[in-house]
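Listed next as structure tokens is one chain, alone, in the form predicted alone.
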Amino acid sequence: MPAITIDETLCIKDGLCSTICPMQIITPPKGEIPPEPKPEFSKWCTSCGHCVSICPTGALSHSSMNPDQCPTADYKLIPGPDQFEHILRLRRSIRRFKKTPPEKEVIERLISMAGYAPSGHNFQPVRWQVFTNRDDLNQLVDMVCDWMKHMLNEMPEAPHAPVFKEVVKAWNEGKDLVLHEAPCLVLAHSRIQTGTEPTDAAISLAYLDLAALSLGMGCCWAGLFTMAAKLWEPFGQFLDLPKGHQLHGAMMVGYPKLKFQRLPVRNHPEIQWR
């Protein structure tokens, strides 16, 4: 049950916790110590941590976290706009990986970094599944190709048919165009409760994609795999997701075999000002 406690010896009565609370359920006027939370606090508090993060003296603790667990913000570590734009432009979809899979500890840190992505009502619903065994990864590609063969039989004239034919042909010839022989595949899944979970997962995967660069790794969204895994029944048993969970997306992850030397251009954004 969410709750806050105040160290009255540290509280400077600045009212910042009340000002920053997204749900407006911390209610002290400026100049007073926050009172015992009202009953609705437990109902509406999202445990976002804003109140703990904003307090300059560390006087406020939340039942989900205390100031000692929250490192001090260092704004000097924020890259400038030129540096940050460089990071965004340097991020590439990697499809040529070194065979050695990333160490378990590195993948755990990567997923932990992705966990800082925002989510609806701070529910943090995304759960993860990681494949690094080569036999399992090859079996996943096999299953995707089986689905593609089924789709080609059912809808041979569909727009996606030419792509599916090439992917299946390549796999039969020993070339993987589904996962590109990535040494690691990371899946994001969750239970559907509020309807924001697919978006929450997409944001988390985008965070993971960007964070990989800082760890010397590269990623690529596994779109063909995700499409097949959502539609082809055999995947259900093989993935064995928790009951009630749905797959939202997947990312190939590994150490890039090659380094890009230029930052390609993108279309100029179309903006409607109102």
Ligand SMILES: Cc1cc2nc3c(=O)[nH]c(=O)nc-3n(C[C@H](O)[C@H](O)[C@H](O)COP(=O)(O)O)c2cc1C
Second form
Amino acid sequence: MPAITIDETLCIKDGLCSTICPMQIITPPKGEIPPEPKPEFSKWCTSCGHCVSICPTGALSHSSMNPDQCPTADYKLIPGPDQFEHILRLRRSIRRFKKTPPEKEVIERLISMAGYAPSGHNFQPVRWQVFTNRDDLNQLVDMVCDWMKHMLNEMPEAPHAPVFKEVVKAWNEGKDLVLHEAPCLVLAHSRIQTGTEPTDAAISLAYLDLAALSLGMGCCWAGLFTMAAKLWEPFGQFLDLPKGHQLHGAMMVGYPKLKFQRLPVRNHPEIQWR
Ligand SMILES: Cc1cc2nc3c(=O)[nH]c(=O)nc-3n(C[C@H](O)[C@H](O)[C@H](O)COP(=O)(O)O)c2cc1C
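Could you present the same protein in the form predicted in complex with this ligand, rather than the form predicted alone shown above?
Everything in the complex follows now, all chains and molecules, and the chain you saw is the first one.
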């Protein structure tokens, strides 16, 4: 059961922990030391850490985190809108990678940054699997192409058929249009419990895609791979995800071989103001 403890020598009784608690578990009237939440309320606690994060004196500790584990927020580090927009526009899907895979520590840093993405109920359900072995990566592409050949036999007129034909033909000629010879593939998977997990995973992967820029790396969503891996049975054994887990998405990761010079145009947003 989550619990909070207050250092009464530091508490300035400003009531901010009570104001910020999204589940209204901490309920001191302003001017008092917050009491320990009742067990019947603390079961709703999502361990979001807002109570620790809002306290200006570091007086409040939560059983999942104490103030010493939570660095001081530095708002000066937030880029301005022009800078931020530039970063968002600069991110590209990378399909030409240097051969060497990123170092294990760098991938771990990248995945840990993706872990700061929001998640439903703060469950942080996403788990990761990382492939960097060339033979394994090639085998994954092989399996995607097997699935595509199977689909072409079963449903030759399906809308994806022309793409599948092209991908299989290219692979037969030694060109990888599935993973673009990426030196690393990162998979996001989870158990399904509340229903938000596929969204949680997509947000984490989008964070990962952006965070890669800061590490000099680039990514590309592996949509074809994900589609095949979700539907083609032989992947089950090969990926060997924990029991009850589903694959939600995958990202090619590596150091880009080429540098984009301009920011391409995107559709003007269609907004209905109400
Ligand atoms: C869900 C999703 C799946 C994708 N799957 C693939 C894929 O399998 N192969 C690929 O080369 N690009 C894939 N992409 C990348 C898109 O083609 C790319 O985002 C789009 O063309 C825009 O280019 P940009 O990312 O450089 O802005 C995927 C993107 C998303 C969001």
